[in-house]
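Quick heads-up: it's one chain on its own, the form predicted alone, in structure tokens.
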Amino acid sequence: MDLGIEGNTALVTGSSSGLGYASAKALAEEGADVVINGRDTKKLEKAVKELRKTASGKVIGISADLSKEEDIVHLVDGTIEEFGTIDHLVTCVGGPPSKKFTATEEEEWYGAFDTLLMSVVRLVQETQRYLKEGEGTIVNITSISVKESIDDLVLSNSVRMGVIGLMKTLSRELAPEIRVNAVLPGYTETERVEELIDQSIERGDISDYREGLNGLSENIPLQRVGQPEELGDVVAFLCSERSSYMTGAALPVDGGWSRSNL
């Protein structure tokens, strides 16, 4: 299926690995010019090289810390300098630490707020004028935890809800020029899930990685965790003209894990 995004420009944040990387890969393979982002310069350079192997469009990397306003300005300015416009904004940031409420310090709350929510606010502020002139889509990668809370992820459960509230508001305020949607990934085999499993091993909850992966799959109707490219394909679809009548939607990509009716 031709998604009709060849020649478009996409800025994908938090994309040197994981779900952001998978989203950038799907967009680049469809012919979009893609800017990827991360804080680790060496990791970012490696990701650019890998993406270029299968990309039909151009791929560049710009290092930026999404918790810093000046870095976001630098990221957007660099994208405009290279490509002249931005048609698609895909926001993705790494998840906060796995913790219980009683073990979470106040500064960690503020850190999660800056990283998870304010990064999206600032990115939209900086890109909306370009998005209005182009194809105009925003896709926020959040978490299935906005529908059903997950044990020991109090920061993600709480703060990511703000991103969904922002998404719904923007889908009305920025219409009809810009469509705004979100994807809610469930358990997907990324570095983040590997980190959560490792933390469970350290706590003595499980004995090894395979046990952790099997444990995550137990309550998933499709009987497995997802793969990053499965999420990336959904993101590319939401950026494309094939989803032209979709805005304000929050799509679970979780193998059926969530039991919520809405």
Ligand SMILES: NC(=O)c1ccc[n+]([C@@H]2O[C@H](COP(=O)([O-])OP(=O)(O)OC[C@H]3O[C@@H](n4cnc5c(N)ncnc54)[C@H](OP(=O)(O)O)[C@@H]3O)[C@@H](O)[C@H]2O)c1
Contents of the next structure:
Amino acid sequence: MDLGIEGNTALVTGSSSGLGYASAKALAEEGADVVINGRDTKKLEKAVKELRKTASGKVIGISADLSKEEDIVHLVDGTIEEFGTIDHLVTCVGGPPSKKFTATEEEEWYGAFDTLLMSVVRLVQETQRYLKEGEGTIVNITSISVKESIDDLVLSNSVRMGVIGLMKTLSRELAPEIRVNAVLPGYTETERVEELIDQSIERGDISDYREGLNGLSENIPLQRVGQPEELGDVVAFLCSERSSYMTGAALPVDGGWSRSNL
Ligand SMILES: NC(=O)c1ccc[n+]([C@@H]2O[C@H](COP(=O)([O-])OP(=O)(O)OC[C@H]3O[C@@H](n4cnc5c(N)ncnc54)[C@H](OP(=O)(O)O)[C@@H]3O)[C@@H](O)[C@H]2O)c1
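Mind giving me the form predicted together with the ligand, seeing as the form predicted alone was just shown?
Then the entire complex follows, led off by the chain already shown.
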């Protein structure tokens, strides 16, 4: 299937590894020019090199911390300087720490708010005028935790709901020029999942990585955790004209893990 995004420009945040990286890869392989981002410059450079091996369009990396407003301005300005416009904005950022409510400090709440929600607000504020010029799309990578709360992830369960409220509101306010959708990944084998399993091992809940992976797969009808490419392909589809009648949707990509009917 031709996604029809060749020559378009995509800004994919939080994309030097994991789900953002897989989304950038899918878009770059379809011929889009892609800007990837992360905080660690060495990791970012390595990811750019890797992506260029299979990309049809151009790939560059811009380092920025998405919890900081000035960094977001720098990221968008850098994208415009290089490519002149932005057709697709894909928002992704590292997840908050795994904690119970009673162990969560006030500053961690504000940190999660800045990183998960305000980063999306600011990215949209900075990019919307460019997205409006063409048939712009926004895809927010969030979590299946917006459908069903996940134990020990109080910050994710709470703050990400704000992103869904924002996505739905934007899908109405920015229509018809810009389409806005969200993807809700379930357990997908990235550094983030390795980190969550390590935290469970530290808490003494499980003894090793394999046990952690098996535990996560237990309640998944497809009987395994997902691979990042499986999420990246859905993101590329939502950016493309193949999804031209979709806006305001929050799409689970979770192997059937969520039991929610809607
Ligand atoms: N993997 C899953 O199973 C899963 C499931 C549901 C939801 N999610 C959510 O999806 C998102 C991506 O997850 P992932 O598994 O792909 O994580 P990951 O492998 O840890 O990748 C996170 C990416 O975001 C970058 N990043 C982190 N914090 C940043 C910041 N403040 N500013 C700029 N870039 C930042 C990281 O690079 P630097 O560290 O160098 O900045 C990295 O490129 C997270 O919010 C996660 O909670 C993941």
